[in-house]
Amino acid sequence: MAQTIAQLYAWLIEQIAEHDRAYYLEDSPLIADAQYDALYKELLDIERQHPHLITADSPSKKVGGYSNEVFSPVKHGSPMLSLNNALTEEELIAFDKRCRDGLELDEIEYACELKYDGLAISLLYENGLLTRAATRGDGTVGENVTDNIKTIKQIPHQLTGNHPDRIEIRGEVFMTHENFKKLNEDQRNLGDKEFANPRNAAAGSLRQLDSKVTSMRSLSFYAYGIGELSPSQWLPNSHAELMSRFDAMGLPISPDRLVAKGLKHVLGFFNQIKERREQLPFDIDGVVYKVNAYYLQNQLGYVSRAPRFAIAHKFPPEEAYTKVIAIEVQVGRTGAITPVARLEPVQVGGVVLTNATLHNEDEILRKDVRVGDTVIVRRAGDVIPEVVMVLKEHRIKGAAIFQMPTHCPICQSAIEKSTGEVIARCTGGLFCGAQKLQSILHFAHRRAMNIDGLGEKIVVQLIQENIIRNPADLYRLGLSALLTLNRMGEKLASNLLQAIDSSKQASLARLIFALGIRHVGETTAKDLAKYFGSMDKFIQAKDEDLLKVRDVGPVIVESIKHFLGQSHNVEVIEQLMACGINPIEKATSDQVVADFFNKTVVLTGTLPTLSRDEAKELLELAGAKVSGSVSSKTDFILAGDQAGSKLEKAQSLGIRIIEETEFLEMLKQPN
């Protein structure tokens, strides 16, 4: 047994060290971060139980990093240590243990900040004036980057204010996300390799051996910590005292930043900072917590690679490394043809990814996935997971480039892809088995006709036992046939027949925008709703009455007229009007207002008397459109009290403003 645990603990070794080359020297991780954690705290907990296999070449042994020889050597100061992690929060409540036991303090005060996902970097300033640049490398030898970095123009070359005669600023470069999107695209026209994260493409853009290519990299800074220091006397007292005195000498920081007493408001950052990090311009992966007072940070001292008074809470991974295992198309409601990758399972961001989206024939052919392919997915909160990059290096030889299929899997109709157009399409309608499903669950959609409790489950056995083939056989279902399906009690039976009968009341724009004709979303249903005022007018209506209508284009005449021009579509319609469900738009006369018919209103601020959704009926029966942002095509603004950014923006604009008061006698202005 011993043996073998002294094999993993040197494979482990193995490992880590080799991504470490990869990750420090080559920006080309083979392994996401959260699988090389996995490994690392493998590797701590064989040490920990097992002291005698401890080597001086453990990974636990060294800060971490290496030095490329490519750059001359820096040997910093004091080293740049790493930090360790905290994976869970009781991983987070351990470590406030022992600082509150090491401190003998009931609570600590903790300066809290981003971890951010970039490239560490020592600043040296003497006299005020940057000298010297240089990258973590392995903790205590760096490497020579100083050209490079005084490519950055956020980073001083000369401090301001208040500063010392030495002073060593470290910190982080990083990549946006918007900089990063537009270094690829120039890598793709350039025909050279993308990164695979902005990491990464930071990384690269730090090493170049022309500072020329590094300046139109467009990289970011942000200072968080010291290293050398004279007169050591000019430190402040605390952490957040620091980074204000870095603020004032005119080095960039980030707003993001809180000094938090005790656990219960430390988890408050962490959790907030969870919720906005995908709003963030950049990559981070956790929260640093440092404990704020510098006389306390000296009591508890180091470890051989970290502090004890600091560590980096974790978030759970948005990015993992897996294989593709097959790739499949899904057809969707409207007929859209998705590739979706069938992955070996990774734990992704708490969940369990089998599957991403590969998005179109395009998108799969330009990130050449093939089956077999070892690739990056990330999954970012709600978003539908997605592969990322493939890592050809690892390419099994013989993988077949993906070809899309010429016939829907489900139906076996046609699949074409229109002129211009990026995503195919199975031609089968509502024919389709795929689509079928998909355009009921739209059409009972609360948004649309509003069949409350006819949801996907039973759906999906109505159409398997052949009881319904359409939206339109929803309203011939009978008690006995509902009792059929499995798990129908006659109770939840009656509930849903009632609901399907009360649907019938629904405007002409529900049953409008419930027949999911592409393009046509709610607005443009009520839109057409209001000009044709009713069902039999629509669909007989030509291409030159369609483009009467508001904000309607070529484009959405294109697909009504497709949606109209197929048979089944327009049987399904009339039986839909057999059934009883023929709506008349009553507000096409007697409800528009002259001053507000085919205009662009704005709402901002809050109202004395309506309520935003009151405001936007009553502006939409006058024959209003109610946009959410303001352009040079905006009619009015109707403003209430704390308007802010959009009223400012009407103002420069000339855009005229109306009050509550003034729209309410408006309203009552005849036509």
Ligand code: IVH
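C-alpha atoms forming the largest set that superposes within 1.5 Å between two forms make up the rigid core. Numbering follows the first chain given and starts at 1. Since we're looking at a predicted model, the values are computed, not measured. What changes on going to the form predicted together with the named molecule:
- Core-superposed comparison between these two forms: the CA of residue 532 exceeds or equals a 2 Å shift.
- With the core held fixed, residue 279 shows a CA shift below 2 Å between these two forms.
- The Cα position of residue 567 differs by 2 Å or more between these two forms after fitting on the rigid core.
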Contents of the next structure:
Amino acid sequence: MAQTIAQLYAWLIEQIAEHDRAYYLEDSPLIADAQYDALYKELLDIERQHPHLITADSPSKKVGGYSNEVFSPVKHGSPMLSLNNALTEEELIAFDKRCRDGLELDEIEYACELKYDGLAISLLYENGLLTRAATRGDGTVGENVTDNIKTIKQIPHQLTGNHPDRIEIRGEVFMTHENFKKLNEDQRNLGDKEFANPRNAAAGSLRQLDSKVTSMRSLSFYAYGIGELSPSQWLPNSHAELMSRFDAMGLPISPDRLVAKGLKHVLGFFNQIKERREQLPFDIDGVVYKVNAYYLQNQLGYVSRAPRFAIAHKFPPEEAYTKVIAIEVQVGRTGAITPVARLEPVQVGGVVLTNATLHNEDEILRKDVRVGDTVIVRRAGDVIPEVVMVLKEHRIKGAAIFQMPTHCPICQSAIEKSTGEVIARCTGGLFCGAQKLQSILHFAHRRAMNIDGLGEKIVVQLIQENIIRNPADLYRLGLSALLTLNRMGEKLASNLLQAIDSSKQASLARLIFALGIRHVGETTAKDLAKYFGSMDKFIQAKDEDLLKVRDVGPVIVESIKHFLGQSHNVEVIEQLMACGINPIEKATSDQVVADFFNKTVVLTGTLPTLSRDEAKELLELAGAKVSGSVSSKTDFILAGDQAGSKLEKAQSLGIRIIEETEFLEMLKQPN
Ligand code: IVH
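We have the form predicted on its own; now please give the form predicted together with the named molecule.
Everything in the complex follows now, all chains and molecules, and the chain you saw is the first one.
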């Protein structure tokens, strides 16, 4: 039966109401945010095209949110609104145009900040004292959560400095990744339900009836706006100034803020934050731009449920809900067996996901993932997509618990797990086709020998046809052998041979990394290359020599010994050398710069002339180790423009901060 628009509209209202209930009241959403947004957008589209259908109970007429009846109600002095979203650059351009047209200005100054993924909260301070805290609720009436809010250490009970008589601060309560992880570990140990994400965990923690429970959950807070205010003359001229006043009053504000003139700078902020998103200690789902000057904000005003002067520029979502069709195991380069969930295809951040890792047997049993389950999958940045959790409410009766196979699906050798190890391994070694394949792919990888064009499909055929068995065989490949492969033309074949030949020039560090020794990653390979200078010296190294290499401890020594103890590995190395692959690492002593030798340096912000990779390379050549996070072990910070939280942390730890010019000067200093 054909569905009428009116039926579809009614269905959408019902669906959205159900999801609102699950999200706001149960802190346990049934669908991903992006899927919810899609339903909502469909509803708005219908309302735009068929305004006569609009009903009073449409979610577009409510601000969203929910109150349950456990906490006493608080009527907000002015409604707590939401923000309109821009999901694409076009939508952002349209927003900027609307603002410019409305204000008759060529360029607008925006206050840019993060969009914290938590829950909105209102804090009322009377004569400097925190007297009431409320959730957003439905935007008009929220829940009184004062006792719980008072357990958040960052939220002052008393404002400092110049504060007005009565001020309602608005901001976001959220949970850091670290605290979220701890909370879920505790929930697991207690046999309680785990939270799907930090936002649900924060919401659940704030709605505790016993404040002692909230206090143990370690919530965080950032202020971003204002509600009631008296005297109103206290208000500064712009949002940016308000934030500085918040700071002076002892209210936490995020250091990641920028006043940007015009779209170009706004987009610069967006891209910079997007890059750093993974390193932030908490979740954000985008950034927010607000017209900075209040008189301009007032001119633009509001549309029903959101301000016209602000917009949330959202990142593509990182999570989605889907079904597990099958669970299979994959065999890695070192024989490691990784269970993988085959998924009903689902869009995550613009990519269709069909697989997600389940890591290992312990993880899969802990998360209790079974075939047929509805799961939350996550794909964040460069990280391999993973199954985050199962929605057990949706489990089909009789779904079987996962069982690790006892034999390798590729070579049928036994799968074993050494005592104390979490990873099960195929015992087939290079006899196993999967391990052979992975070790050759690793050898050819862009960051290893960098053989362009040697993809999985080609290597699979080369192994199947018994043309190659190990990496050294690559260098003995000829045109005629390659031409026997499917879909291999002369051009492709000669390009590949060319790429294989060029790879002979790879550095010693790349070659050591390419061997695929367990625990020897890129950094260790660089250190080993620098220390030993040649392959000969490396393969003859004694334990005590290896231990002199930076960051090499007994585990790595053991692994190198194990690798070199297997005759077939040494044979491959010797064959490689016989093919003319014998890089010598240049003597390093004349490059090392005393100021940086053996020092740990953290890069942050945008440098005026050097790219991140260039700066990293220079630092490493000078003998420094480049690290991603600031700690007490950091020796220097090399900071550029828009350096954020790392710089602040470094300042608080008293770490020396250098800028690019000073850095380049230091590099010129003799040893
Ligand atoms: S300003 C008038 N600034 O996003 C709207 N909101 O969809 C006032 N949020 O309910 C909101 N970070 O919970 C603002 N820097 C930020 C924000 C932010 C997160 C949340 C907030 C609000 C929702 C709007």
